[in-house]
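Below sits a lone chain in structure tokens, taken as the form predicted alone.
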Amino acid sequence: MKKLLLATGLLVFFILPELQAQDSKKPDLGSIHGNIQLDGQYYREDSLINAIPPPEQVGLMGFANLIYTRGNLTAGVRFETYTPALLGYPASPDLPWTGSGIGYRFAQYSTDMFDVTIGNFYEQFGTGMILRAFEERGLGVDNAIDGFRLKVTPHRAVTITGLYGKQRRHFDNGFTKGAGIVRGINTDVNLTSLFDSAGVAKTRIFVGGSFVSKYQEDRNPLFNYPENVGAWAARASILRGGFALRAEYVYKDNDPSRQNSLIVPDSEIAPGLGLYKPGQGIDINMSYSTRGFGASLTAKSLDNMSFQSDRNAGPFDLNINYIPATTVQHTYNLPATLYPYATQPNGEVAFMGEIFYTMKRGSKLGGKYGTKIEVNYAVAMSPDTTLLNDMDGRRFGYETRLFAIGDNMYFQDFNISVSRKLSRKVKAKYMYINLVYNNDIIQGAFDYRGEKVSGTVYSDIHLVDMDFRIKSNNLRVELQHLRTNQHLGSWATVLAEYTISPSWFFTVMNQWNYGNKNSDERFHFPFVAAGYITGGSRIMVSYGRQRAGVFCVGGICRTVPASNGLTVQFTSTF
């Protein structure tokens, strides 16, 4: 309530004046809109999946937010509600989101030279490799920043930002903060702009530069932790017609935590300290595209780069930064849950090369329509890392290189897809992927019992996307095939979406996981959904088995465990 009654005086201490420097005869009232989702689900026990309801049998969750904005000022509240939350969420699991109340407030004014925030933000930093606050709701990850931010445009050119304050820990009836504190400025400069004032050069030249600390009280009666850690990141991009290159370069002071203390697993000297080791890292993306083709490079290395405001805390809790993913995002089923790419902050080697071309319509091989194919291939590697026998003293743990590679093999993917309009009533996708999933290191795969397990997976998946064209409806169908000889053997999944111009769609889909070895766990995971829309509001219901996996979005991995039940969503904007 106290949060409440404190977003409500921030509205007040700004709207009045406002209010008072208008002309009474036609008074601006401002604008308020928002939005407001909520997920509810009904569980019933299914123990041949391991699928456990909570004592609660229901779970439901929800968020609303109220924006008003008035001139230069913008206020807003997020009410949100976790009674209980649903199975797996959120990511973290050594702090659940419970109860109701505030998890968002803030009030900002902003000019054409500055611009002000107080309360709760989001803000990230060049590729957020030392600074990303942001909430992703899908996965239950939210690290936005409470207290002060500030930004400058002395010239078009130049953006300075200046943040103040701590983080978002977790939810109990109320968003609770961290006890570490988190500092930054952050520079941008459009060095084409700043200097060709006609705007006539082709070039376009961007700079930046960002330095982040944070401040943790250190209370630990046996060793010296740094209470204050600093980083800094330093980054260009250059554009020119359709090429661009982008490069960071980022470095931590020494950060001892309990995440870096995984990097040296075997220490027998303290475990739990962490290493004194800094970390560094860079990312470095090159692309070209014309009109029907296109490329990529991208290359990153990171060591030692776990930034929280908290050494103590979890993998998925007060991270300061946040590490882009440097592998492809599928969206479709048996890839997306079943074997996703996590990014390994303590340390990896990635490179990524993608590569499209659109044959012409009309032409030979491009059809009526024309033809597009799409190759990408992306890999993921250990560091080559050699052990120092410090662990007693300076406490380092290990040495290695930025791009030195290790011989153990993360993830890999290569895929190809080919899309093609057929007709005018029917379009076509054909994908091939090839991966290989470590699960040792990743450790998103488990067995029917909601065990990991251990070894490297290697499958191949096949993919046909057809979409027909039905009158003023459109029906969807997938086939997807998966094969593997490790972990849980092959898959196959169907799915048949129908939907009805302009408010209905239908979803049933059923995932087999025939190829088990274990011939009693060649289990169906049926699945049906219809949904409604109208204006900004949708409700869908759904019914279904959900296998043990984990669910990833931009390389953030939660787990989810198994359930079977029913399932009600609701989204509306306004």
Contents of the next structure:
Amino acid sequence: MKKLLLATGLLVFFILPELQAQDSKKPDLGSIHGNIQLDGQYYREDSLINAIPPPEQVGLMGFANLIYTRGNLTAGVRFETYTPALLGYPASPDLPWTGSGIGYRFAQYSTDMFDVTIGNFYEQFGTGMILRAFEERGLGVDNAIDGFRLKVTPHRAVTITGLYGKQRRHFDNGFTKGAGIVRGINTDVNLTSLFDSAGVAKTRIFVGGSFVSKYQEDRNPLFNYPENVGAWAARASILRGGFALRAEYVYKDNDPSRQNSLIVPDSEIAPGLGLYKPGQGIDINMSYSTRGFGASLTAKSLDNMSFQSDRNAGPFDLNINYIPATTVQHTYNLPATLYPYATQPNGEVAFMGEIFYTMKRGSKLGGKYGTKIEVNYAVAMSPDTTLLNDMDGRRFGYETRLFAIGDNMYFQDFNISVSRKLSRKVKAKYMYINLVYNNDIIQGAFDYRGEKVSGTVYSDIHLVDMDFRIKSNNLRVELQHLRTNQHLGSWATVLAEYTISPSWFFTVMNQWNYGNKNSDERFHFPFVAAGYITGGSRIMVSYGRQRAGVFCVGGICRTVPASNGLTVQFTSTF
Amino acid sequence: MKNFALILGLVLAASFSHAQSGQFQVPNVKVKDLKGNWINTSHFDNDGKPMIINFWATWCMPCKRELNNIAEVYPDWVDETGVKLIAISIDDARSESRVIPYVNGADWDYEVYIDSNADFKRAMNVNNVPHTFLVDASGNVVWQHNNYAPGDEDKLYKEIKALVGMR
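Other form of same protein, the form predicted in complex with the partner chain, not the form predicted alone:
Let us now look at the entire complex, which starts with that chain.
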């Protein structure tokens, strides 16, 4: 209640002078804008692929944001409905999102120097390795903080952020909050502009640091859990000409949790009660680019860096930090949904290198219109750990060092793509991808009965993507082929997409699991879709069979069950 | 907490009856330029000429197709109308480091910013990328288009020409 009064007071404090200032001028009543998203699906049973409809037969989810802006004041509210949510949504299987209500609401007052927010907010410190409150609606991940945030910019080169609140846990006729409190402070300083006001320096240096702590009561009679857990991060980046070097390090105090108890095999003494070992992580990126050429190298090492505001939370819930995969996110259907990598915050060592190159138009190799080439290699390995066998004592569990590489490959991806405009009307792209996917670790590959398959999947993917322009219409054709001897065997995909600019699109796709060792399971997955777009609104209707698989946005993946049925999606921005 | 929702509801309800909807100003949110500086989006400026604000990501195929297709005609657009394209990458920490190499590798002439926690995307009410906004000289969003199909750039250019009084 006290907090509420304070919040209301602040609002009034900031709004009143604003209203009075407006008296002399033409009244500015502000503006309202927002967006809407509706997803509905009618499910049909398809026992061959294990597609089981929910008892309601229909799933419907909706989101509507309304934002009011007037001068420096912004206030917003999001209405959400899950009646019920679509199958496989949200990401967390422990806590379904149900009912209708307010999922997010805030008021914010910002000037160039101050920025105050009360209510829900999203925030990121540095790259997010220590703190990131964010929303990924496609996945059903939302860890917005509900509380108070103040950002101060005392100098154009310095930003200081402080925040305090609890995180969104799930949705039950309104958002619910986790047990723990999150508190954080962050500073970023642009050293170059602080000391070089004339702006002549060629080298630009940025530094930053954060401290985040969480509080959760300990009611466990047997274990003495730390109620306050602190974490800190330091980062720096240096840019000069086309060169950029960025690094961030994060350290977390001992934080026994349901997630980190999975690092060592369960001990007979007290399984699943967590390890008392501190965690750390580092992420270094180096890049060089000039017109027509770009190259980038990333190295990352993580140890025990799952950081959640509830020590008993599931892997998708109440995450304070965000550690994405150091791999490229594929967009073509087979590589994107069959074998995508998800970070292992409990420990991994990962490297990625890539090159972007445009061969000049008119050159011998570039051809009349130029040719684009992209090469990418990424690998994620297990960390090298030594078990300590101290589970009845201090419970560190194991020892490791950053960048100590273990024997298990979690994931590897080599891919190259070449795209070229062949004539004024035709464009073509060819891509080759080689994937190694350790399903014992990533656990995203299932058979048609929904059973996990074990071992590592090795696959080669070839794909061709062609664009044919016919006045303001366009035909795009994709041919994809994935060859593997593991999991479900080989696949072929054909996709055709016809668009009539600016409004209509039609898509036809078929995926065929022609290489399945079991000849009864060489299923086809046909899919058709049509849509209409006008301005900021889009409606799409699709019908088809969808295979069980992994759906990823950003670095996070959720598994989606097999389904068969009719889907309608409407989105609008106004 | 209920009281808070009530207050907010009242503020919204009161404004609904008066406020003009449809058109809106570019909101005031911070995004990072490719040199690492934070910029207020309300300070986006093109000397009284129109601006295109386009939301994209390195992992979004239609986005890259759109910006690469516009890149071919962009020098003509700038010559004829003075328009400026501002490309807002919503790449998060996973792919943020790919933005500069990709932009340079693709040889784009756009003004590019990174919105790594989607603050600007949220403030502009973007549901999914690509999403293109056309902004007039006074910072009002006057036209928008979600998604991309080849040929959409012709429609966009018609709108830009209409905005600068060309037919």
